[in-house]
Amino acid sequence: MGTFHVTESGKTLVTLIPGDGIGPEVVDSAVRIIEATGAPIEWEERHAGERVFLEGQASGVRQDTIDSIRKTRVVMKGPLGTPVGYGEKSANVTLRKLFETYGNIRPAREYPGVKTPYSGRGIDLVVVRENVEDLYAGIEYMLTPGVAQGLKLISRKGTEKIVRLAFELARAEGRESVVAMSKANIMKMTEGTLKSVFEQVAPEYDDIESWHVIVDNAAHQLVKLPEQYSVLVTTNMNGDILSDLSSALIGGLGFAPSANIGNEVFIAEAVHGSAPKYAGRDVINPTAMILSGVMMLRHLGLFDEASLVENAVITTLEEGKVMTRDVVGDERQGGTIGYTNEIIKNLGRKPTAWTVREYAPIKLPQLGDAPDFVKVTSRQVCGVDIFIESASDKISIGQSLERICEGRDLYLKMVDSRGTMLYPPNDVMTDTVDAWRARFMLRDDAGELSDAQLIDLLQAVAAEHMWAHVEKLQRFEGEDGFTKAQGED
């Protein structure tokens, strides 16, 4: 855990990023309420997002903002926009990656006074989403003019951090179960890493019930019977989708707080976007930002102040005297400011039929800094996949590549298109594109493919075909570190 920056007045300094669109309004609401509790916090305002992109900063984050976060280690941030035609990445992703906030925690709990089709079901769950790798690493290529590729990167270390965070959060919040959700049945190495790590770590938390669900079934179950879940842990893209689904069950993104958490830096932010068309109109629901501030207070150890705010929010919703338009329509619309004032008025009160959970500090996983987190005693490069571009047919391509193998220590094992083996010839009926994968294996399976052999093969292939990229095929501890194509033996 990073050390917080305490000012001369004895208060904790927090980096405050108002954000874009409705951001300044909802952030101001959260700040006013937190200050009304007397929480010992000082704010250091900095900027990121749309205005910074327009200044010509490609990352969307100013250097003085980065410097402030390195100092304070705690951020409260409004939604950030990316104007069309500016920036290479979103400023949100930039901040998460810069400070290794590897866990995204998104609670979804039923609130009184917020009518939904699920009202009365007692929904009370938290999605714990891996936050910095997976497809969101953003590593993409055009293999050919008409075929795109994205690399799905899942590390054993990153996965263990998020799995342990989920179990530690369950303990800190007194929850009884953690469920892993993955697509391990299809992506056995990437998504499969989540499943296998989860099953290895779970026995260390024998006080918590645990099981695994295939993610498409999880989405089905979340709609059908959401009250069966408490803590859900999943990979980055799955978590992004499932957490938005979860927020819809309890009233929408206006009630969806979140925290980006790492071992050094904590960033509180609402899940919703900047909604520029509503900016400055005093109509937006600030609850998600306020409850994100509650999560920040607990991270700072200010549990009493956090409970004060949460109880006041729930009391306000329960009484329903002043509500925002998204909850009750225009008739009793109290506006962002009026709703905030009502919450401040209710500080110190408790709702009649809703209980704030008891929270303890989360024990964050400490896995060390070594990049080679997984060490092996044996490894073998046994072949190579070469991705080529060709408008020719599968027979011509396969025969050409087999001729190239003559006199070499490698043989052509198969050629596929979009993961389906088409050569050696078979009766598969599938459309093809101009991106092909050719798999070459050593004739002597016990041998080792040298870089010199690989380069020699690549040069021979390049003399007849345009190639896009190469993947070494490796075995670790005698197990294949690569998957087979559909139809490959």
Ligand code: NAP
Given for the second form:
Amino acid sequence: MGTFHVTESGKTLVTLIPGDGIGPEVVDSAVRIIEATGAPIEWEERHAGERVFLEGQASGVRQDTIDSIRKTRVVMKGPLGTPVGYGEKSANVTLRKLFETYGNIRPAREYPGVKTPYSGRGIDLVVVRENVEDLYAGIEYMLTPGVAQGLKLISRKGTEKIVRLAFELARAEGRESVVAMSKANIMKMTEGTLKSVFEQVAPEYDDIESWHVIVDNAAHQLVKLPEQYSVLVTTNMNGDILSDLSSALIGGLGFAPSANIGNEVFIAEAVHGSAPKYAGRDVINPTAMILSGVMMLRHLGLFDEASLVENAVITTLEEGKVMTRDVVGDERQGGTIGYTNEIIKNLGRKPTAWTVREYAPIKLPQLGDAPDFVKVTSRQVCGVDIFIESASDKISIGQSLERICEGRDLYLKMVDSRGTMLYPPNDVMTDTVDAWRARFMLRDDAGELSDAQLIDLLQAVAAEHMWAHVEKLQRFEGEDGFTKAQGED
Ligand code: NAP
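Now that we've seen the form predicted alone, could you pull up the form predicted in complex with the named molecule?
The next block holds the full complex; its first chain is the one shown before.
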């Protein structure tokens, strides 16, 4: 972790982004409480989100905000909105990616006074979500006018970082288990990477119990028996969905803090968005933002101040004198400001029946910067997939591609539509669209497909069909680096 920026007055500088909608209110609440602890922090206010998009900045993040984060390496940020008609990419995602905050840590803990169907069961779990890869890399194409494609990119290196982060977090928080959630049974290469890396890394943490759950069952288990889980680690999209589900178990987005964590930069932010309909009405629950601030304090090594705030929040909820609308159902009992004042009043007090965990610093995984993280001793290009656009039928397409192979070193292995093999002809009952994948393999299975052969084939295909996309088929260490279509042998 890079060193923090200490000001002349000896305080740590933190970039503060108030954000949009309810952002300024929840951020103000967290700042007031943190300042009331006497934590040695100074804020550098910077902006991102709606107002920056409206200024014409396509990324939604100002350059002086980026400069500030480069300097401070610690950010406390309110939710950012994307005005309709602006912003190809969300400013949140931009911030996470710009600073390689690869881990999104989302705790979901039962709190006193917050009635839910799960009250009394002691839910206390943390979802550790990969934050920069997967479908959220946002690499999408229209393959044909009617078929969209998105790339699900999962790296071995990114996966190892998130898996190790989950185990290190478990150790730092004294937690007993880490569970991996993946869809490795269907997406054997992408989601399968999470499962295999998890199984390789887990034995190094033999003080922590670990197992793998298929993600759909994990969703079911989370609703049925959430108290069985402590730390859950998963890929980006699974984590996005299941961490929101987890926060609903403990009282909703008002109680869902998060931290985006990387080896250089830390961004504390509530899970919720800018909830514009509540902006400026002094009704919103700032707990998620306050507890995100608590995570930031621990990251800065300010463990006493963090516990002070967490104890005051839990005491306030336990007493229930001043609660926000989302907890008690109406606005009479207290607004954002009243609730914040009550927490400040309770600084120094401890809840009677609820405890705060002991925390230690998280040892962040250091895997090095080398891009070629996985090195192989053998690789072979054994074929190619060519994606074509055609409104023709499977037999005509298959026969034309087979004709193209005549006299060449490649043969047509199969043609599929959306992953289901339809040629050589079979009795599969499936609808078809205008995007097809043709798989060509070398006749000599041990041979190597040269670029010249590939380009020659592509030119021949292009003479008869519109092609959209080409994918080399490779074997690494003798193992296929590609999956088979449904029905392909
Ligand atoms: P949202 O702002 O999270 O609000 C959805 C609902 O969640 C609210 O209507 C409210 O429910 C409840 N809620 C959210 N925050 C709460 C809090 N602090 N206390 C109590 N209840 C809370 O989601 P959205 O309406 O889908 O998104 C609005 C904007 O935020 C969009 O522009 C979106 O892109 C952006 N967004 C930003 C982030 C981020 O910056 N990290 C995250 C998500 C969304 P009730 O209506 O039931 O009261």
